[in-house]
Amino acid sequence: MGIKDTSTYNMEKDYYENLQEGPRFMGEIPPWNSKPSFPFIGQRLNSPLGIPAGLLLDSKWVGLYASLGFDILAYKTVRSHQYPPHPWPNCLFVKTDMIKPHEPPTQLVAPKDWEPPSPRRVTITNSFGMPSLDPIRWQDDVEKSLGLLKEGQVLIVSVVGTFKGSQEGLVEDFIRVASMASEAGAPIIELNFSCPNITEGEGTIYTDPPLAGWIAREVSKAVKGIPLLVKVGLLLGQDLDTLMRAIAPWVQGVVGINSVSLAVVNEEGKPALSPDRKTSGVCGWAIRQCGLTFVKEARTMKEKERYELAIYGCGGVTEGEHIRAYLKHGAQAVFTCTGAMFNPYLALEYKGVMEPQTNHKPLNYQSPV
């Protein structure tokens, strides 16, 4: 059994197969007690650890990871209409050292049949393109997901508007899909302003502060009373400062980072995923310094300007010490996607319920309903 087989997401199958079959998981889930003492947007949660939008494809995935002690669960980004994923393959292992935030490489290599040395050193490239089910289906499933949470846990529904030729239309669609999430009972809504695998307007909103602020303002008026988060990519220095000024009046938190967009090639130097996907999101172990640097800079700007804005860290979290490092750098909560994908016991290890595991085997898991 290789590292690939330890993943709850089956990299050998496409998005729809993983959605239909649900997560793979093997092992007992030991009992653990709820201790809602951690503050999070007006609530008390069991811990500051969660999973960002991406891994939790539907309620089956939410149910598994809630039972495994992840207390902040972000439902995979949804749209106001059905939207297809990019073709398989969607995930490949990438061979790389730690990426430097101010000096990222021009490209990385995804060697055929290569695997990382352990689940805690996994770096992948992923390329899905923010697919979505029809709203009727995902709204019903969001309601089901809410019923699977334990005491001291919260669900975030991530949304994105679809760019159809004009910024006005994009803003209107963000309002539309956020309103749908509100109707489904979302206690918190995330505006996904960053997707490295979308070449159209919605994938790079975080690099356009006036547009980001416009969307945040209009959505906040439309879903008045529901806290809003914004998800962003790697942005530093003056660019980050400008973005935070634009969104701070309208949202309650910012989540960063959503992978690092890079060219990923095979050993022949050709695009590793497909000829038309020259760049894709790189996530996992190798982007931790990028995420930590983002959090540190965002915290400094927040304190200087006295923003009422929470900073949530994400990127490269594969061990308990990584969670503690993010909190030390100023993150008020920490999200892990690739880490949770290859080590589903990570939250229970962090809470001290389990000793760190060395081997995990997959098994079909049926969520309680």
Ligand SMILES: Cc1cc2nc3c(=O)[nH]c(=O)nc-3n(C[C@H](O)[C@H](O)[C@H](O)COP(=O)(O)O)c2cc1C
The other form holds:
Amino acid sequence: MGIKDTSTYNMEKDYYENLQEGPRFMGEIPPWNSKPSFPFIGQRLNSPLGIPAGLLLDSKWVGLYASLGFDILAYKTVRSHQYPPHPWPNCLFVKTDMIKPHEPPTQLVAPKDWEPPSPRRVTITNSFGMPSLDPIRWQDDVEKSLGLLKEGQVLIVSVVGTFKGSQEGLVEDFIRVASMASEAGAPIIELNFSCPNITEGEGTIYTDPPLAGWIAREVSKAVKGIPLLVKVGLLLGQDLDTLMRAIAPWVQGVVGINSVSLAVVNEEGKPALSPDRKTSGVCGWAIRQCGLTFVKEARTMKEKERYELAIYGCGGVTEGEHIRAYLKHGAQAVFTCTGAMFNPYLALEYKGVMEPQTNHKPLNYQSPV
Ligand SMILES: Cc1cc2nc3c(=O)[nH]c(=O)nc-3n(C[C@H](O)[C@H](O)[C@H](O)COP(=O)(O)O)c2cc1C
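Switch from the form predicted alone to the form predicted together with the named molecule and print that structure.
Now the full complex is given, and it begins with the chain already shown.
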């Protein structure tokens, strides 16, 4: 038993096992009341706190985290066709200090059998490659997810097009998958323009502002009336400004950051996940300064250039204090993925329903639903 066992996502099992058997949680959930008062894209939510695309593999996961008081729930990125995940392992602990946004390390180590000192200090590397179920299956499940939300909560459906050699084809596939999400009843659609585990094509759209603007424009025409968000990786300075200018006319908000793409090696200096995965996404505690710097810069640019775009913060939030720091720096809502994976009570702690956990008990292996 260790920190690994406090995670709702079982790192020792593969993606499909987690989809079928997860989430791993049998704890008690104290009662809490809905109080919709925070503005979020034309609605009122109970809080500005959410789970970004990634942890909510299906409606069972959406239902659990909604009942745990997370009010913005982003369904894990889906595609216009079935798509396999990268092979297991998909998550490993990484031993690192806080990563400096302007001087990220060249590589980090994921030591075998090492565990972080507490769930609040967890940094992991994740590598999934944006797998997707067949649309018929995820569309039904999105509908089911909508029925599990409480008053003052909202669902976002994250989508990605698949690059098959041409940018025209990628734009068309984004239109296809966003239209499928719209048919399924998605109240908000997020265009995932970054995946640190896919090193070209759809994984790096956020570094190509003309392509990002093109996709955002075409999707906004195709799904008229549905608010759009864009998810980006770590981008700062002029590059961030150019991207914001390209997408601002078409989308309501930008969510950053995705996991930081870095070389993660084992103690022998070899790629830690598998020989062909030389880089992977690093997320959790150590990327908080990267996420905060992104939010600060995005906010400054938004104010200077009058971009009509909300800024949503993500990265390294593992405590209530971190949520408050993001809000202070200009984020209009805050997302936590790794933090909520290892401490599912984070929202209830933030809302004052529970005292911050000091003694994290391992979670049971069965799902409550
Ligand atoms: C298990 C896992 C799966 C993820 N899958 C996705 C995904 O499908 N789409 C996406 O946009 N981001 C994905 N992410 C990235 C998160 O949304 C988030 O941007 C990143 O983890 C940084 O936040 P954190 O430090 O709170 O974990 C994933 C992250 C994790 C840990």
